[in-house]
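Below, in structure tokens: the form predicted on its own, a single chain.
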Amino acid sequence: MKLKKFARKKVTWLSDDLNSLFLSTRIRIARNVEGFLFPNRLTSPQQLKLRGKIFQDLKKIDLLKKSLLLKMEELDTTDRRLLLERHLASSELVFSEKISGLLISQNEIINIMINEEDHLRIQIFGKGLELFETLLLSQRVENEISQKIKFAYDDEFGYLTACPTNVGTGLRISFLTHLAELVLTNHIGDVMESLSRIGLVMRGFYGEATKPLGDFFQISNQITLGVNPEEIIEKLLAVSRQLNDACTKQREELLKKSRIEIEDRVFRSFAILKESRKISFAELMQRISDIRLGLRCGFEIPVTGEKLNEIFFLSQPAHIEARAGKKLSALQRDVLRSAFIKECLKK
């Protein structure tokens, strides 16, 4: 286990502000270098090649210079499913048999993915929606990583990319948020088609292909060609605004009619997170979710946003794994995540 230091490290992106839905964003940019087939089409020794020269130019850049460089053959199983937890490696990467590589910045705002579907991912993280912000650094990272590597560009299409998906900008925008309110009422399957026909998308926690946990969901653009960053981002505001209108009505039809079974779902969930003796990963977000809800309520519970953040990311699976030093069974892990939330509530 070469990342163990990851599992007691806190994530910087997330917001802690429990009056609001949204966590965080996302910029993810699918770039390929000029000269070289996409990575599913190159031998072992190519992507090889690609992966070293790749990592040799973004060693020169100095937004990137103290960053971590991994080479994915050389981390085990628990050092992947840790990297997929903190969002830092897409599913593909991790259980990828490709040639493939990693960059992860001092605070894990900016990670690159190297030969993951296209030559190069580029992710970077903000706070709650802070779109624009973190679209400006993600432009900044981008030009400078493009005075170094040459992209593959049409002057028709744009950027070229393995997935006809993503062919122009290759851009992806996404904002992380909860939405008890949608799911409790039985709204979340309307949002979810509403977003559908205005060109928007609703994943679960971890991102494509995954399912949610926690009523939490990452909401993204699906449309790469013919659409301009701030065009993706206004959209997205705009949702965002519509989320935060129908949460609140919903939460106030919902104590409104069911105060009471409010009120003992959310304190029982906290009551569970303090006295539980084993818990598993799936019921504690849950339990976050209940309480996240709760504060939302108005309901007075001893715990922040920091704390809330700091006990459901640091519970995942492999970091449990990882500051152990060993392999678990489930019912070890449940048991070891249950004394850490303990002891994490009593600080």
Given for the second form:
There are 2 protein chains.
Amino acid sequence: MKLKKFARKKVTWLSDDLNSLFLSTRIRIARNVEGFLFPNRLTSPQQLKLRGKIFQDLKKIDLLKKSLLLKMEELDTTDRRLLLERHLASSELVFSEKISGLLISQNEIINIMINEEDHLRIQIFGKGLELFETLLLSQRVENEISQKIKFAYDDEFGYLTACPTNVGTGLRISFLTHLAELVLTNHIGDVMESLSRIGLVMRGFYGEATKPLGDFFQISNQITLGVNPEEIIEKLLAVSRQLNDACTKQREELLKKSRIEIEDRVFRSFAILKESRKISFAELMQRISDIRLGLRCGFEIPVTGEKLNEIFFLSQPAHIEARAGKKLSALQRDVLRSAFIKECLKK
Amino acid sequence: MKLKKFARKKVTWLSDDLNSLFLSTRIRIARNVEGFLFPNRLTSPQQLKLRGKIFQDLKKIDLLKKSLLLKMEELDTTDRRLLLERHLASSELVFSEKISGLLISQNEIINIMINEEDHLRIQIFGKGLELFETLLLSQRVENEISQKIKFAYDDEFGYLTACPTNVGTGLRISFLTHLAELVLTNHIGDVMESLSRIGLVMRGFYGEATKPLGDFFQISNQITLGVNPEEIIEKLLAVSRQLNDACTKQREELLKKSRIEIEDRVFRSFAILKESRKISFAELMQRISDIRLGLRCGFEIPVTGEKLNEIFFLSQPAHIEARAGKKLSALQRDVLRSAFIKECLKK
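So the form predicted on its own is up there; where is the form predicted in complex with another copy of the chain?
Below is the whole assembly, all chains and molecules, this chain first.
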């Protein structure tokens, strides 16, 4: 286990503002190195050579100076899962057979996957809805890298990527949002449908092909060709305003029609958070979702956004296993999770 | 509503000892007045006349001097349900069309139903497993009444009763017990079967034809003919010892095999008891059952037996309605129940 220290660190890119539906922003840029086949087509020695070259080039960049450079083959399963849970790597990267690597900046705001689907996947995090700020940083990082590495580029298509869905800008912009009101009132299906009609896509907490967990959703652009970043951001911001209005409306109706049911649900969840002796991660996420909803409803619950974020993020299975320093059964994890929550709430 | 004051009174006959499985004892004696047909066969004017005579006779008995005498037709539905919930009357009595009545002694330890299935049903309560003490009191009461009222008696059959199952002694002796360990480990069916083989019967919390609630059971003798009270008591005491051994054994095994699951269950239930905003009576009983089990397991839960008994008894639906002074919806009752529990736990 090399990455144990991550398991105790709060993430810096989650908004602690409980009045907001929006927790974080992520921008991902897919790039490939000119003169190399896409990672899938490279032999292992070629992948190794390319990773070495990219590592060398990245090391020269001031902005990335104190970053951690990881060779995936040196990491055990817990380390790999930890990276997934911290949203620092995709499951394609951590469970791949390819010779791949990962750069993580000191504050975890910048991370770069090497030999995932593309040669480089640059990811930048931002708090809440800091879409423009995050875009600026991502452009700066991309620009600095492009000084050292020549990217595969086509005048007609733009940046070339392994999968045609990423061709063009290679850009995916997303935000993480908490939509308990829409889940509770069965509106989430409609939202998902309307989003897809305008070229946006809704995913679960851990991204692609993951189930929704605790009413958290990632919303991002589907199309990367022929659109500019500002257009995507404007569209995402417009959606965020609509989601906000929809949640406010549903929340007000819930409070009008079933205030006591909501209060009961919320305060039971908080009580269980404090008093359980074992709790699964899925249940925890649901309890936290209830509490966030309760706080938005104006109920007096003695807990801060910072505390809730710390609890849920550091309660993820590999985080618990990494802190314990050994493999654990599901029951053992559930017990340690409860103990950790209790400790967090006491502090 | 005539009986409102009952809705705030704790019952005196429940044991507060949380280490014991046994909450209370009840002895019921069925008697009929010589020279009168059984209640079902009487016309209404005859029922009225008989009730008047019995009331007059009972009033002369010193032991029953300060008792309350109730004419059932003067009670509204909430009053009647309140009597049921306090175990002071049977549903046959409170929902009957007959002209019937009820005597309740000041401390509620003695109550006498008039024109239920039989002319008189004398019931005496005792705490915990006070079987002999309760028998003595019941015999004293029966004896005092027999000085004023001549009971229907047959030299061959003994005391005559409307239903042949009560003929002979007319005596039913029961105790109320909490068997969470046996329910949790799926042994309760076996227990019920073995009891029936030795002439005992197991019923739910509210007696005949009621479902088990919160793992509380009433166990009593089935046969009333040709057995003497001491034999019944010896049999019940033997069963109580077996139940105690069985629960201890199952509890120890549960703690050995699944301590954390039991702790989790118990502390969640206590948390919900404190923090719910609405709770049904059935759920409350289950939560209290969990907490009683937890206390028997030695877990440190800051609540006394007295408090738990007060909470569950005074949380019954009609008790809540009587305190509110009006008809309530199920939701309104559930909300007031939660508020009442919170208040009790604070005191």
